[in-house]
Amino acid sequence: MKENFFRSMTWMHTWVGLLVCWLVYLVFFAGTVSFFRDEVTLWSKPELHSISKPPAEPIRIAQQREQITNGIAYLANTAPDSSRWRISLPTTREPQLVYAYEKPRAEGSKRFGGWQTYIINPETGEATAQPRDSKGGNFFYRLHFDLHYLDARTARYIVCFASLFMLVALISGVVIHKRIFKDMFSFRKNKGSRSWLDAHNVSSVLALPFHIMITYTGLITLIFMLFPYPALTAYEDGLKGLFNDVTPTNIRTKSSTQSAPLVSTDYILDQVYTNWQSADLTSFSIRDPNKASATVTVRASTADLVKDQTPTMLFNAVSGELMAQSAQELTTSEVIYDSMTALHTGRLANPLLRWLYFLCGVAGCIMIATGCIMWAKRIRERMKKDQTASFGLKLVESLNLATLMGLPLATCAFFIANRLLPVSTVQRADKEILAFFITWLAVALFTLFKRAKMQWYLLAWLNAVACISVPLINALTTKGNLVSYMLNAQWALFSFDLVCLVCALLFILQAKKLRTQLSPPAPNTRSNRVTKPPLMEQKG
């Protein structure tokens, strides 16, 4: 402990934040992109760009019955022996209609064979060209908490502990801010580490409620992994029993080999619309179709409710009997947990609120970035001219450069690979992800040898070029571009290209700022000018 409480909190804020700042930056960065997960996925599949948005809600709901009936007939003809059928209905963010069936398992394999999907244009009812294989926004969503190459459970533990450190850093930061409201409006440029501190304070305070909310709710989403003991005590089968109790539609019937015809789709939908008037359905799936054990699961959108649990109904697909449905009224504890999960995921957000989430996420990235840069800057300023930098300082500077400049470049590489890789490439989605990590690794290796301002300058220009290249390559390889997106009111695609250009402009401004710092100071002509003696002295 330090000599007083304030210094103890300052020490804790500094070191708790520094130890995990690069991992938390990755989590914040990927999570911020994930707020537009569906829009990024749509951009990554230009084959779907010609599909128009679904009509307004009353008309869309009227169309859903026909789309489901046609989908069942389509799958019955295409894959009558499949163990699962699924119909994903168009939404505002995902305008395509999807018919899918589960492919058979490989011989001797315990894993299911994956899904065979057919993309249907909801306006014409005809199948479209199969879109290119790409994870799109789902890659960033999973990277946000699974860290991709790590075992999922291990990765989530790591992210949990990093989030806990982040929460401690936020709370201790509030404690040590004696002038928290004044700092919101204070920024002194060209003052060395003082300027970085001001930038850190401004980005922290402006979005402080969001930072605390998103960090705390992130921990809550994985709370049962961290603290499973109440569930293990209350239920004989532990967490499985808890989740089955909370989600009664998890009922699994034992598969039967006996054949049985499916009940009329209209009979099931009549019950759905009787219970959920004006329900906006999102999916209609059948397990074990054409068998005595067949069940139908119907899911609806939560719309803009602060609710994460999807409204679900489970039917006997042979008799049409309602077997289970999600709870209409939740207990207080369920409401708290479900609301916090909904706030974290942001699925409730309308476009304006989603952009607010995004901008607050960017503020979080700036807060973390300025914090770790400021630490290294202060150490550098305190060093004597003949003093050699320690290994710890070099490591922090390398991680700063590799993470803060490497992640945007790797993201651009991911999107460029999406457009340049041949559509027929085997495991194409994995190749896009590989381009992301190879680019990031190349930047990391580069920073091991050089990490001075010149390297920041070079990477700033490289990032600017990469950000400009994304919409440019998109325009050259597809039928869409910034202008056509605006004329066709394809605002999700327009926003994607516009954000890339804005990022390019910011990197150009950063490069120009670094260039002025790298340039030697201009000579002072006044100090170099020879002073003439006074006129009287000249005459004398």
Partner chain sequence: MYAQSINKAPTRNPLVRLKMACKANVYALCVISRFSAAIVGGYVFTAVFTSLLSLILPLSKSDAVLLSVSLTILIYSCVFIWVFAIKSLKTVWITILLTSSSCFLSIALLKGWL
The other form holds:
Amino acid sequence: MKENFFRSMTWMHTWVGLLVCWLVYLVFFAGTVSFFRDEVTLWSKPELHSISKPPAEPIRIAQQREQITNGIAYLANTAPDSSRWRISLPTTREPQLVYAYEKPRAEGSKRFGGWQTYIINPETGEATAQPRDSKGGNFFYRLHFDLHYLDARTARYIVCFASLFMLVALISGVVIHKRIFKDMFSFRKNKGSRSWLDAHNVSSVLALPFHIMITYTGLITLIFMLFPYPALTAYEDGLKGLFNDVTPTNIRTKSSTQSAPLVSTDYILDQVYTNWQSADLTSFSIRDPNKASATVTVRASTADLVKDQTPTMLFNAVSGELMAQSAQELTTSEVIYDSMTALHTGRLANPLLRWLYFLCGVAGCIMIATGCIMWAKRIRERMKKDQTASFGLKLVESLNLATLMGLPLATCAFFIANRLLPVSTVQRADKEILAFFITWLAVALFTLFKRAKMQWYLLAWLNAVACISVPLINALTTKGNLVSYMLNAQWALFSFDLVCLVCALLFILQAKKLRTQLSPPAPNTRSNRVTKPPLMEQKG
Amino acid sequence: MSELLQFNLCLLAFNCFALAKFNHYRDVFKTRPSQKQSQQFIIVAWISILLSLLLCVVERQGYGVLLFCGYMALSVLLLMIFYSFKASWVKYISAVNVTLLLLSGSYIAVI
Amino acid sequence: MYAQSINKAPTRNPLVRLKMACKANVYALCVISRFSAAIVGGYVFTAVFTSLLSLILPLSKSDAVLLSVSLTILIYSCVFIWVFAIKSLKTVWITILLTSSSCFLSIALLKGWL
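So that was the form predicted on its own. Now I'd like the form predicted in complex with its partner chain, please.
Next comes the full complex, this chain leading.
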């Protein structure tokens, strides 16, 4: 493209990066929050806060047989005609026991009818109050690749291409940053766009293995949508053939209308435990219960193996015979593919690794944010005094302000709405999401007519206030607060509030920094806008 | 406890990498490092980073590699902050780092 | 790489006028062409290449597919970067088209479509 390899890589890095930076920022932001998906969901349902953490492993596993047996009895009593039952067992991240059955489908419809769930306190065995209707962490999880308002398929294609660009930008970034290890720790303060460059470099270098890994594996999770061709060429029946080949427990028996009694759960569980000693089960589900075609699927946790496919066993629920089970020993290619998915989802992570993932995700957000700010700053610095900003520059600056500062504000609005909307509101979960997008839209409109440093300053304060108000409103509207969480060792909730406060602190610092640049009419015309706004406003 | 040991080894490694550089050494100690000192720092750094990786992998295989990447990110972040904003604190941080390293190491050796 | 010389005399011939318009925007066109070579060309090449790979890898069917699928992104990003690294646009397009079609031909031969 340009005269030499180095120049063309620089050119490509800049433009490929700029093209998708806002979308990738959204994806990174939502993805970083989703590392704590279960914890955020727990936070957003205060009714579940009183359920204490399940006991450690040996005792928890010992309880599972009883929980399953009780669950089946409960469901057989409540919904004998439903076409699916599910029992989700408590885990360290989701302390509640859930009994669920499928609601009756619409007449003649084949679409899944949705789950009717009962939350059970595993300690007492009693059903708890129905928690408020909220998507919690699942909203961010879906936003991460479905972008909410778009059709899921289109959105995933868009996210795929954006991540592809991101990967290309990352690789070219490594190429053009020649002194990558030389100035790893240096950060030149107060040097205009130089400081931005340093912040960009530091945030990308410090988590470079993570950035490349997460982008690559992210694409791998959607790979069968992006590149179904190898499967289509190798298999006559395409993806279906492949999946049936890879997951033997995928077989579906034809539904029959003939009724037949279920085999005793003990018979099935005995087989499970003889096959997998000390299996830590996570779910037990029955398809077509009380029919001749009934099947039982038992899933166990993968513990901290780098493996995404959960160990699964499929039983005939009438005769109790084992129909299929997931492969115990994976082949090399399966290991490669499966471990990549596991690396991306991070479901394997224990708290320490989860926090490190989170930290790296924040570094990713900063990398993207500093990258797009730098682009605008460089153009501004190169402009002559009497020159007016071009439309492109204005657009980029607007988008920068709207995305970088709007997204955290919208996130806060989502959490505040979660606490303030009356529990009885109709379609409550959707209203929370509406609050998220309305806030973001408001910020975007605000940036349309002005986006100078003053607006950054105002939004920084607004963000700080919003971040503080999340734990504050939480303390006022629920029984728990930062102190009680600490005393009761509810660390998930405690860290959520703490992260909010840390974000608030960072926004205040940013506002202070911006203020020092706003007040004195700088004698030097040389740009001295230097802050590195702490754009690390995730919620944990 | 082994996590603490692994992380401290990683932090020590990057600290040594930084001190092996002329600028950073001068910021911390106000004197110039000799050629030999720089070399020694680099050797210590490589030994301790490889040791950290080794410990991670031996203990938890694939999961350990992930942890190690996370440790690297955290150590570089910490050092970057201290070297750019509070170079005078680096001495104390290093002391704490080495103490924790020895403590956790001896704890594991004893148990 | 850039458009060839154009008749100097002003003319009403639409083809020549089109060429002139092209010349004015030659840089933009080059950029567009290069991006489409990278995105579309890279995609097509990766798709046929990995499909071929899934057929010829000496592994069981599902393993071959999973392995080639895991490599797709690596291949795609390498092609992407290569497109931007090569100076001549013509070379880029010719290489992509030739390699893709030869891969496709091999698949067709292996599957017996011809």
